[in-house]
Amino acid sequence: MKFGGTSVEDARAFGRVAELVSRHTASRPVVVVSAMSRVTDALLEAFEAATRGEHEAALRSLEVHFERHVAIARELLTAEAAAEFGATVEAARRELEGALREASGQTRPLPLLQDSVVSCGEQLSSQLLAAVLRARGLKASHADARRCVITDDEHGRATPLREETERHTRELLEPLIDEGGIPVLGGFIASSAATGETTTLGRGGSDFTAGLVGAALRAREIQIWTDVPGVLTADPRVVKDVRTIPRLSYAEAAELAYFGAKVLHPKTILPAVVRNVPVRICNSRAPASPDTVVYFDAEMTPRTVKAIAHKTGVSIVHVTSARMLGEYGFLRAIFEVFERHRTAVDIVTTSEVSVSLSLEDTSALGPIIEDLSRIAAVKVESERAIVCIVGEGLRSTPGIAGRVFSTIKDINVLLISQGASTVNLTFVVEERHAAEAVRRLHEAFFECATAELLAQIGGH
């Protein structure tokens, strides 16, 4: 069970945290918990202070964060326990402290350091949350994620190393597990194996150490516990009429992941997918509503069509070159490029004389483009949209791309791309029509095709 940081962003939700998991005490849980909400943010500017020679404000600025955990254990827990993890946030200060402080003067490399500082708030939510569990009468204990999750020494977004995450996770939890125990970790957190150093696995990284975790232990099932009723059909900010999609495949998952449905974390599949475990994503404020299950495969839906996402702040690099013509190596030649640069290109497209790809991150823009530039000309169009249909079989029903481009033939599409993946048909537009695309397909798609279905059954 991993739950986010709004699901324990006061009192009252860590109360609603403690009465689910105790819901599923027969099931053997194991909880995964991220820093409250707010918390890793207050952290990373602190630390961002703490670089400008600015330590002591930086840690003051943390002052109402330490706070407010200590109100919580002083609401929820008994005075001795409250005490005891008052004890607990003032060893986290003095830890921090000492960071900031090394950080200020930069006496060990940045990347460790800023590590060091934000994993402070997985580590004093997850002992936190093993107190109010106990306080409730669980045998709950909070085990150390670093132990588990064991990575290489990429400091800001580590890389799991499978074997050993495994071996440490078995060996630190079942003994726990096996003697009626529910292990509490925070999430996001992991150890590098080379130096024993804090790592931690970047964005969306509670949702990946629940399923690293879940994986090892060869889980029934693993639940994360959000904001949201699951997945939905489209973004709820620009669709008013979403709803929950009850099962997914891992494919269809990923796609919707990764092309904006952020509820998921792409990288929480991969160990899920290895070990055939379903993911299902449930609401904490809500846990009667709808929720999404996950499994390794999902059957076709009568609309084929699962859910329409999307990603605004694209550009598009267009890199042409009459070298390509006839010629081999030169795809090799721009992807060096984007690799040495460390970005990720989410869309290609390919002719006889030119490539276009779709960048999200445009941090390392200038010098891609200074280096393209080397080998071909090179053109960037910024303001850009991602507009992803998602569904099993989207590419073996006849029609499907007709109706997409027939309901928004009015907006121009820029980039098209479909093959790569079963399960997407994914294109381009500008940003300014993205929200209009998404509600034209969403009507057509699930609002048109819904009514279709009560007229049918009416008629009968």
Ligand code: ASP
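Being a predicted model, the structure only gives us computed values, none of them experimental. Residue numbers count along the first chain shown, from 1. Think of the rigid core as the biggest set of C-alphas that the two forms share within 1.5 Å after superposition. First, how it differs from the form predicted in complex with the named molecule.
- Superposition of the core reveals a Cα shift of 2 Å or more for residue 409 between the two forms.
- Relative to the superposed rigid core, the position of the CA of residue 374 differs between the two forms by 2 Å or more.
- Core-aligned CA deviation for residue 311 between the two forms: 2 Å or greater.
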Contents of the next structure:
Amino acid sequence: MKFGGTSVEDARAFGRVAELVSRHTASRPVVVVSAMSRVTDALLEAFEAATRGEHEAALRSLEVHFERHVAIARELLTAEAAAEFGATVEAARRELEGALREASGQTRPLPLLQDSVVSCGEQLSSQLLAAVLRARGLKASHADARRCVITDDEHGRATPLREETERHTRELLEPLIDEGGIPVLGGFIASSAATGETTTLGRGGSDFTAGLVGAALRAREIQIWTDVPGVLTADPRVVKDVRTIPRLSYAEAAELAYFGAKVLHPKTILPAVVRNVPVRICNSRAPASPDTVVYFDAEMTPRTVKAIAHKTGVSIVHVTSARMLGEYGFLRAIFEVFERHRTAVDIVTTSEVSVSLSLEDTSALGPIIEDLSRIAAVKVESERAIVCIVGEGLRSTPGIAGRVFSTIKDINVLLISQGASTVNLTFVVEERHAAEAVRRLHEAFFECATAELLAQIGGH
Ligand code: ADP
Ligand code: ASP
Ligand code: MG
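Since the one above is the form predicted on its own, can you give the form predicted in complex with the named molecule too?
Whole complex next, starting from this chain.
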């Protein structure tokens, strides 16, 4: 059972989590928890301030968050347990003070220090949650996720090593579970196999921790408890009339997550697929509301389209060279540049003499352009957005692309990709048009009379 930041935002939310876990004790749960809401952002901001030399102000800016934890402990724990947790917070404060000071003096590599700072959010929330569960009479014990999830040493977005992670997770957690205990781990945080230092799995990475732990333990189900009723037909922050999608295939969920559905970290699905564990996305605020199950089944619905995802802040790199005409090795040369700068490419399209690629991570864009310019002419467009239509059977159903593009015919489409996966149709528009495109597509596929009729015929 993984609980996201909004599921542990205050004392009431902690209470709800305790209630949910206690209802599931017969299934022998393992609990993974994110940092309390806003804490990771605050830690990252504090870290940034420290690198500018403002480490004292940075630590002060975190006081309000320490206080949030302490207040919950005071409200939900016995005086003795609250005092014990107070000491944990004090230790975290000292650790942060040291790490922020080091960041200010840049005495150790910054990515390493950043992970040590940012990991405090999950360290605190997981210890607090374990204590809250014990206060409810559950046999919960805190387990250090850094001893379970073992990664490479790419700080900030480390990659777990599968075998080590499975072995360590089982060794640490199985004895606890066998004794009837409920292990409580922080999500997102891990440690490097090479150095033992704290690493993190990338923003939103607690879902991934749940996937890894669930797979390692051959869980019956991985439950992602969040603030919405499952995976919805579109981002609820953009579309009003969204609905819960009851079932998704692994492939559909992976595409949605990858192309912007924040409700699931894109890497969550992979360990689940390998071990064949279903993933359920549920609402911690209203546990009786509908939810989504992600599993192998590739079910086609009468609508075909199951959801629309989008992601803003995307850049497109156009690479043009006459050398590409009838030549081989050119694509390799281009992709080597992205590999060298450890930058993932989302969409690729090609013509005779040019290649266009979309990127989300533009932190290395300068050096990438410099390297690409040695082999071709390069042009970059920023402030773009990817829109992705997802549904099993999409590639083999006529009329979908026609309907998509006629629905947004006055919005300029800059790049299109379909066919590489059987379940999605993806295209790029200017960022300022993305919300409008998603709203109109949602209306066309889910809200208009034909869409409703189709759904009724299919009994969905
Ligand atoms: P948590 O803190 O539980 O990890 P997140 O904020 O990471 O929660 O993810 C949940 C949020 O994802 C929702 O509140 C919603 O705004 C957003 N979201 C974006 N697309 C979708 C979608 N298709 N279905 C559900 N939620 C979505
Ligand atoms: N706390 C981390 C973040 O905010 C991880 C997570 O919430 O999944 O990115
Ligand atoms: Mg999340």
